[in-house]
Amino acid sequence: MSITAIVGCKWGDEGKGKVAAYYAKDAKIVMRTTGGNNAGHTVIYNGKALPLHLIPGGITYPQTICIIGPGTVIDPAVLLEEIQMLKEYNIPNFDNRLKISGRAHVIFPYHKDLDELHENLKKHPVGTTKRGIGPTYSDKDNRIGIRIYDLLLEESQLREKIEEATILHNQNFANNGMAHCVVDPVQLAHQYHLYGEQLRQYVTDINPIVANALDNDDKIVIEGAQAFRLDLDHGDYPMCTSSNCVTAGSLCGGALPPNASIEVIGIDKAYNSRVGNGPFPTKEKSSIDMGISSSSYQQFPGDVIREFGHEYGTTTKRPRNCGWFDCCISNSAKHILGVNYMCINHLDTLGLIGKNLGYIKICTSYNYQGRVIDYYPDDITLTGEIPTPNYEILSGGWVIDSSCKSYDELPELAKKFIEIVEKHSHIPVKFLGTGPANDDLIIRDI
């Protein structure tokens, strides 16, 4: 396939970077196409861990053109920090390989202030990262957004755009006790014009680059952001992100055609986790729910899973809610995302969790509205009912030796877990993450 899309199957943090790195090794183009610096993944380069939030991880491979697409929203200060970090690590030919779509929209400080204001005014906050992502997409939809191209205009022209964009925002700040957030368009235009000059060499029309790659059948990899249940249309609205991070949205955000030859790799974890608020059928009780310190985490299964999995946000550092693998959501993701194969990361971690707790659970169906179903229902806000999981339970856990490089070498109980997941999600599991490094990946011949 000429295009490979790496997409998350649950609520993000599934380890998409590992498989994206595998596919990017011989790719011509690697893309980020949705979201902003509310996403994050870590790549390993010359033994060093590099945390990235906007630039595709494929930048570490010298042959790739790395594109930040028009469907993204960009905080220039964060992007410039990443550029500086990568240059300090002597990433080869960096300046010629990073391409930023001029159509991508810009996150300003007032978007972050709006994010905080909106969260504070809500009776049921979403639990956003408060990085201004949602308000930036809102401005885009209201046609008052400011794009990367606009940062390259004369400073006076940029000031006029900021003045127009912030008329209502300034009224909101003044009327809600946040007068200190009222925007000074002169100061802001000056600062962001300088950002534009620093980014100018990377800003381009990406369409000819993408078109040429498609015509030549070059390999293109989409590094997906967020995940299925966080999609604006198909996720747990309103407890979701502000963009379409399903496969179709990722294609659109990268100027890629819907009839492209595409392979979709759905990324999941051997247990599941979620940051922020929203439904989580297989969530286990933890210290977060009890409002106590997690220092005695052994008392609660959710804390055991979190501590063994180091489940704290790459971007936010927030502790994640944790629970068991959910085949029903995977089954729904198969069709909406168009998943061809699945990768299950943290298989080694799940084995240690099982050894500690003495058991492992896998959700294979739900009890919902008096029925047994095998998919994730989309009317739970109407019914007010969170589906109740039905579990298959495995006794104990396993340890995966570092020498294990094939599926046949896995512990029998680990293979049993994979068999159950494949049976009830109806997706073949091709990739198995067995450790933290990019190379800790078993690839099945299926």
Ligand code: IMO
Second form
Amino acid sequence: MSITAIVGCKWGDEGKGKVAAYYAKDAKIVMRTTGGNNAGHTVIYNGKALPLHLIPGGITYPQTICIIGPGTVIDPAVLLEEIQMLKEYNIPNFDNRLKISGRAHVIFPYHKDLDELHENLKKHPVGTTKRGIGPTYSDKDNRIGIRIYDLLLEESQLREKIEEATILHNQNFANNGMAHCVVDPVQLAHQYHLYGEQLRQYVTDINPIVANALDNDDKIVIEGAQAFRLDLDHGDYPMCTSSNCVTAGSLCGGALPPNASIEVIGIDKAYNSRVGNGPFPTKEKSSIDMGISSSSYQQFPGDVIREFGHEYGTTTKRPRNCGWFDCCISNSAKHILGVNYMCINHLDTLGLIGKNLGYIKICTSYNYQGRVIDYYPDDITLTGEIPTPNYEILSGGWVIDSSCKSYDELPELAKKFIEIVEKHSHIPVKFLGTGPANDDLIIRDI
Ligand code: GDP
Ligand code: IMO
Ligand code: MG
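Return the form predicted in complex with the ligand of this protein as a structure block, the form predicted on its own having already been given.
Everything in the complex follows now, all chains and molecules, and the chain you saw is the first one.
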């Protein structure tokens, strides 16, 4: 297979960065193709956790070309900070390996202000990362977006584009008590033109690079961002992100053809988590529901899962809602994402959660609208019913660490967990995460 797509199966933060970095070891190209710095991907490099938001984790390997593709949205200030951070880590040959598509769209401060405004005006806010992702994509759709290429134009040309793009936004700010956010195109054009100059060496037409890799059958890894239930068309609309982060969208955002030879690895966690608002059928009660989010407060099962999993956002540091593995969503992801194999991370963490709580639950079907179903229904905003999980329950837990390298070495209860997941998700589990490092994986011969 020339393309391996690493895609999230639930609500993000499944460990895509780690698995993409694992795959990047012998890849020619690793690409981010959708989303922006709403993503937070943790990759371990020389024993240290690198929190990456835009640059693919493959950058830690000296031979990979790392592309930020045309389907992404880029906050230049964040990208420059990330470049600086990686340079401080002495990543080899960095400047020659980072390639930024000139067609990616730019996130400006006014997009972040609009993100805030939209959230404040909503009765049911999405709980966005407030990184300006949605407003940047909607400007793109409205054909008033400004692209990375535009940052390389003359400053006066950029200023004209900013003036045109912000006419309606400025009216919105002025009419909604946010006059302080009204854009000064002169100042902004100056600042972003300077960003453009700093990024110029990395900006390129990525098409010939990708075409060449495809022609040579070189290994390409897509480091997916966000996940199935956050997809704009197939996720929990409107409680989702603003891009198509399913496999098809990830291909499109990277200028990769749909008929390429592709293997899809669906990334999941042995328990599930969600940050932001929206349905989460297997969510366990936690202190967040009580309006308390202190990490020291531990009473409900959701708190126990969060604490063992360190489930606090890489991007926003928000405490994540936590619950149990949901096979119904995985079963739907199988079809919509085209998942060939699953990788289940945090098998080590689930064992500790089970030991602490005395049990582990796995959602194997839902009760929904008077029926038992094994998939995620798409009409829950119409029916107003969140599916009720039916669980298989295992007693106890296990202790494993990254020294466990084969399926046969796993405790029987952990194997039982995997069997149940495979049976009800209908996807083979090929990879099992036993720790945060790229190699902390059991790879099954299936
Ligand atoms: P992503 O957004 O999908 O790339 O995932 P994040 O980086 O936001 O969150 C995953 C977190 O889990 C990171 O802190 C990883 O280092 C960590 N992690 C990934 N896989 C494992 C695993 O198998 N076990 C443990 N203990 N931690 C893991
Ligand atoms: P990675 O790639 C977890 C969530 C936000 C919010 C919703 C919309 O690290 O898995 P947005 O800012 O995109 O408009 O927010 O989507 N969200 C994520 N949650 N992991 C992510 O990325 C996410 N990217 C967006 O919390 O609920
Ligand atoms: Mg993340």
